[in-house]
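Only one chain is given next, in structure tokens, and it is the form predicted alone.
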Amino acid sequence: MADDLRTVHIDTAHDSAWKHVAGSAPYIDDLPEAAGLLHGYMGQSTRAHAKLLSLDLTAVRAHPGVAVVFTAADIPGKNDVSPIYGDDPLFAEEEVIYVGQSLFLVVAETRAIAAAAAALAVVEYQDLPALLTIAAARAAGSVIEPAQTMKLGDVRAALASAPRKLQGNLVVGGQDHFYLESHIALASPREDGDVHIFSSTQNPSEIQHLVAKVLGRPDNAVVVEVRRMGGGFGGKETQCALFAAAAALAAVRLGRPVKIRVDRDDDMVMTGKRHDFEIAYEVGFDDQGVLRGAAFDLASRCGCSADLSVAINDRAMFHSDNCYFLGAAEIVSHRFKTHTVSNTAFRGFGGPQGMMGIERAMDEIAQAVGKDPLDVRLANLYGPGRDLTPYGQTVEDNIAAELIAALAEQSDYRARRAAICGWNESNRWLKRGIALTPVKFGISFTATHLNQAGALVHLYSDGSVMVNHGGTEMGQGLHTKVAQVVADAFQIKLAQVKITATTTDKVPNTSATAASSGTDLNAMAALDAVTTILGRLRLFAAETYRCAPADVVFRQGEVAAGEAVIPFTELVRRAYFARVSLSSTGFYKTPKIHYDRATHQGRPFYYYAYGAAVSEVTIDTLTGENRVDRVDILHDVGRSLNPAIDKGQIEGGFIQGMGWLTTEELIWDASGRLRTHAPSTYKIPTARDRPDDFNLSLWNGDNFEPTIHRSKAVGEPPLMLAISVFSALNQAVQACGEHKVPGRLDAPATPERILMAIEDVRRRAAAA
């Protein structure tokens, strides 16, 4: 018997793991550069709102090493690169929008060149009134979209007739995707006016159809090619198209290849966030804790254009009850348009927003009815005849209950919060917190449509395998686990399977690598491409050694055909003598979902990833100054394809949660200009800051649905973890007034923030 082949559910290592860490991993800033390669350099509006009176470009044109200057006036198709709505023009033209929005595009001998020219131009505004919060959005009614509503039962009814009710309110802050690798594209000239474009995108059949409507040229004149992003996070899932459009364009017009990589500022100032929001909520319970019925009212800053703020704000509604059933329920949103720069796609999507409120609210409860937030928790949780959310999907798969029962016995969370509200007794300057939050996150696109993937797999004659998918490879490991899939399918060595960089001309019409779905779609549709060889391998070993295809088995290397065993590398050549097809496409669509938009009210999501974390603080009430000191995970991913990797995205997503909502701070000034938009000013969590005591595992169970190999999604759900640690934080914080009254400390919980809520909190215990 062969050696075991097993490459499915054990730890694999990233397939550039190696390559990392030696540095020697290719981005496209570290390709060759073609003879006459050109530079881009974007002019900016210094404006949040004026009319573009005039554009004197006279200097920018005649500075040494300028070969082109483009505006809008030189796009040969549609001035638009917006995923969606058609309000994200490549160039201004009559009105800047925001600070930061591209005005005209030098192309020179070096980006140092470039950027030098860029600063010689001389641009005459006409101020014009610049909405730039979301007070100010809604006194001005400015909004992408109206507000949207989803119900369940007469909320007005519940709250009234409930025992118990609160209100409260919480501004939640905005996030800077800061990946490593900053936005860039490289686009290189093609025969009759065609491109190809190297590009960082988790998109790249959209950069292909954006590129293709600028340069007014068909889909099949453009091919986006990409290997590797250092970093998405979603920031580069439709804003990537700006930069790959203007190089595009300017490589098809000089003939040249032109490179854009944009530097961290600019790149910060120009590209969308994390949405920040303002929450209102009220909700009514009974002495227990346990809800009637809530409503909330979520606002959100969605910038100068609609962007994905439609679908994000959405998914927000759909999280707004994260584990908890509501009871009745009304959940408002507000997509509030300003003259900002349009916020985006990030990790969780609107998810981590819509939970916040509901986990404020949780802990609110218990302080009102005296208990442990976690017997609230528990006592609100999805179950038998309380299953229906308020979007109309019914709960299939909890496992929060047991998940949660597990994850508390086994950090001890009970004596740890006995023994530190005994240690906040004894102790003045320093308060600890303690708090135990689940996730309950919806996979799948919310838009239907997007639930699909193609990949194509070629077995070449001495047994190597090449795929290639749809999906974008940003670090998570995505190629790594299609090809383990690939591998254990064919049952042969891992070392036998490449995957090749994602590129339009091989899989066509892709959707982005995004909603946590990367390997749910294009593993299964690289397992259908297999399938499909594979069958024609066993009527071709059926018909050779004369027996029943079904007694054509794959394992180990080999292939059993009745009573003959032989390696599989040697029945691959002679199926290939023998003019055996060894290609096929492959496809997947996610089954089960629909979703009416109109009535807000449908099954949105194939099943659920759920979670939970326990994350103790300590805070210093001198100086607002706060550290995690323990945190402990128990995660639920199905039955792990590679339980090393999903371990790094469940800790790397938990730590980039957490600094969303503690250092994580952006500042806008009175003019619109982005203040925070470099490491110096805006601060992501370091590695110093990942707790020593920091213990982490996975919940053993399959998926209750038939995904590949039983697994689930494991990119954006650990994000929303870390809401532990914010409501540990604004535990310590309610310890400053002894418990007597919540807490209310905004997020992010910088050390102002705190100091302020420490303030807050022993005004109203005093008073209380």
Second form
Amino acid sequence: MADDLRTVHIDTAHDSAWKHVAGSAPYIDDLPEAAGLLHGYMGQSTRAHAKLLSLDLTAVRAHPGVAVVFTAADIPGKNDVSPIYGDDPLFAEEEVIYVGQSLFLVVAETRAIAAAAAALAVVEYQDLPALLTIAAARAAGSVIEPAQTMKLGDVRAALASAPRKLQGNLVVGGQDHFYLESHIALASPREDGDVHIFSSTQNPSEIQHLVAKVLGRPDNAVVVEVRRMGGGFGGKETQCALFAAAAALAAVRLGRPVKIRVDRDDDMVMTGKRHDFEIAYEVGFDDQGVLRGAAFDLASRCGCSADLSVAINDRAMFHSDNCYFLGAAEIVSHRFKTHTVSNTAFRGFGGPQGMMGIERAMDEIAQAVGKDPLDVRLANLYGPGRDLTPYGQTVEDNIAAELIAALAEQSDYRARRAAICGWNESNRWLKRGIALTPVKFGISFTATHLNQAGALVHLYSDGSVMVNHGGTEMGQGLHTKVAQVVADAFQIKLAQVKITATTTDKVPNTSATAASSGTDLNAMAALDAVTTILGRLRLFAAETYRCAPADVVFRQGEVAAGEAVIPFTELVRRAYFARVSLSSTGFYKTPKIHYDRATHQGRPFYYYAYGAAVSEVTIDTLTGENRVDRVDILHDVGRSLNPAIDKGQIEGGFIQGMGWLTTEELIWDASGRLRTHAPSTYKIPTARDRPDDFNLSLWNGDNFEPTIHRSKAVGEPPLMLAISVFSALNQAVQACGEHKVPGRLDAPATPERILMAIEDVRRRAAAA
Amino acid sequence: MAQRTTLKVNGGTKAVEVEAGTPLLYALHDEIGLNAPHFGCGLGQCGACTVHIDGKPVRSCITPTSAAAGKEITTLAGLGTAGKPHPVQKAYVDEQVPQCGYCVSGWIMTAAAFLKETKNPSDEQIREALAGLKCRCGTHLAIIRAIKRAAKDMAQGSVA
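The form predicted together with its partner chain, contrasted with the form predicted alone above:
The complete assembly is shown below, putting the previous chain first.
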């Protein structure tokens, strides 16, 4: 057979590509609605913090077309949809803690009727003081858990003895996920009071547990299924539970299917976002800009409950070093509790915010010692003898120096920077900036137990294969990659392998598809299942064709055993008649990792994914308008399973990160209402924002660790490549003060913020 | 009051029972059962609901069904199929554009109408034509590559 049976390390199209472009791929809202299906709509709190004095739903219930209205009193089990801490009620009971919190569920014949009826509720509140900002929570001492500290050596002594020192701070805004498919759940009652739920979720097992708790039933009474999401980005790791549980409650109580498809505005108001941060740092360094010590104070707004904020803020601490050896270090992390929507996972999971501090510090040190920021970054990279992170993990797979050198060369960074410096001197109104920033992102869930995966592989007697695994498809191409790995292991055509919807009754106890680990975990579990089946086939072939099992070779759709060479499908058929089991589960757990959260020490990450980007920008100093002129990226995905899919993740992650740091601004008013809750006011990148000149290449090198075909995770790391855009914008701002003082641009770098930063830098430069 | 409206969709005729003001999106998606267009924002601001009416792209979430009665409505499924794709659909797969795939109606339907009017468009013209659309996976770079590829294919007449 021809070489076309090579199925890994190739540009195979996404498994749903043709269905996507021809409009036939079903998302949950596209599934046929069963007879008797009802629609749910959630009544929401209009206050940020208040006592709920009374909730009069008489008019809601009386509205024509309304079937029933559910409140907390109707919950047979526990009124909680939180992943860990028990602090996210499905429906508020005595107190409301954010604007948009769910109070009740209206179930009606249509979504429009349910929404209209919900507006008729008469709610009596007694307002309580609301903490809306980091500053307010800090002043009140309102936290979701005590501040955490990560330490390496004696940072105070290091700072005291360092030849030079500087301090700075930075505000980093949050980000709405803005998946194009908003939250949706479709629940159907089953026998014995059980329930089946289609949920647009990255985390089917978690939804299963939470729905079971709400219903007061065991996990085996609940099945959660998802074939594909219209985007997730972390926003569907926990936030989907609210809607899934409400739909399930209604379906079980009514004995009818119930669908909740959340409108865009409600989705943006009701569900959590990326955490906004306030970062302060103090660094000590020598005259060359090499760090002796660094102290970071990270403060984040977690919102009204813990959700995943503990782990997210831990990851911000883990990435406060990015690629650099800090010398002595102390990272203090404050997790503030506010009366705003509970912030949650978002691509990067706190890592991006953590990196922002050290990258700003690098730029500021460079300004202080009068060097190219790239030289300061290079001088501070981890290296032999300086390879210990603040959390006690040794950086063993460091390729940052080679990767950065290669990118600087291929992007012509040095010459372009010199040209930009000259250009800025002769241009008054427009200023340019260029920056090269690297990324080192730790791969693994930092909660060690989550680093496990299961798979189920069926080999049917006609030689076709069905694969199921615990990972979910949100567009990242996970199912395609797993199918590639399975086809390669069986040595059959990709078309013979079908991946089916993720569902908790096929593979149990799965982890969220998150932490970039979908392929690392699930492809390994699938490979384990295939290996089991191949072992049985191997024994059968050896027995049948009289050879040693080790001499049975599966290759390109054929099986060679002794003197015989037979088609794979023929061997499978014969194995079936010989009563060989052709189905297997598979399992994988990530090796080597461990972490002690009490001391914040251990090896939380199996390996690191690296990358670097050079961005060049222009700002208009009169209007603050700005443009990304050129981007060059060199990114490490190990030995790519599918370069085309990986490049899509890198481009998309970069664009999404660029949006976070430039145009995407979340604004809450003084009463705690989100005012940017639609595409008209919340600006994600469009085709016009994409850089004109964009050059992407993949680093050529295997993963040091034996991951699946030596590939590396790719979902989150590229988002942080966009820090280069932010750094370049700050360089352009700094040029407005002729680089006499450091630029202090905050994120997102909207035109307003750029103008304010220019004014600030000019004022300080004049005083310097 | 729901009323019977006859819609000409993808070369066929479908009768739907909806109120006159019901958005065309719901008539196509909920009543006729087409998987695309999709509901994205409900405000005509993201484009995920885009269809053609008499060859022009419109946002079906803010178009009353009554306004489309008697006119030729085309959705992604009517534009082309895997077996007989429109050049933009083919280019989308060739350039590996779709990630989550939810927004695709907006881009492909808009681009198909645009390329019919504009042969060999410049980058600036493409950007201008697509400026009002949203894609959260950030596939914009691949989208531009695909549209240029489709424009070239259409100019060469190599694809139907």
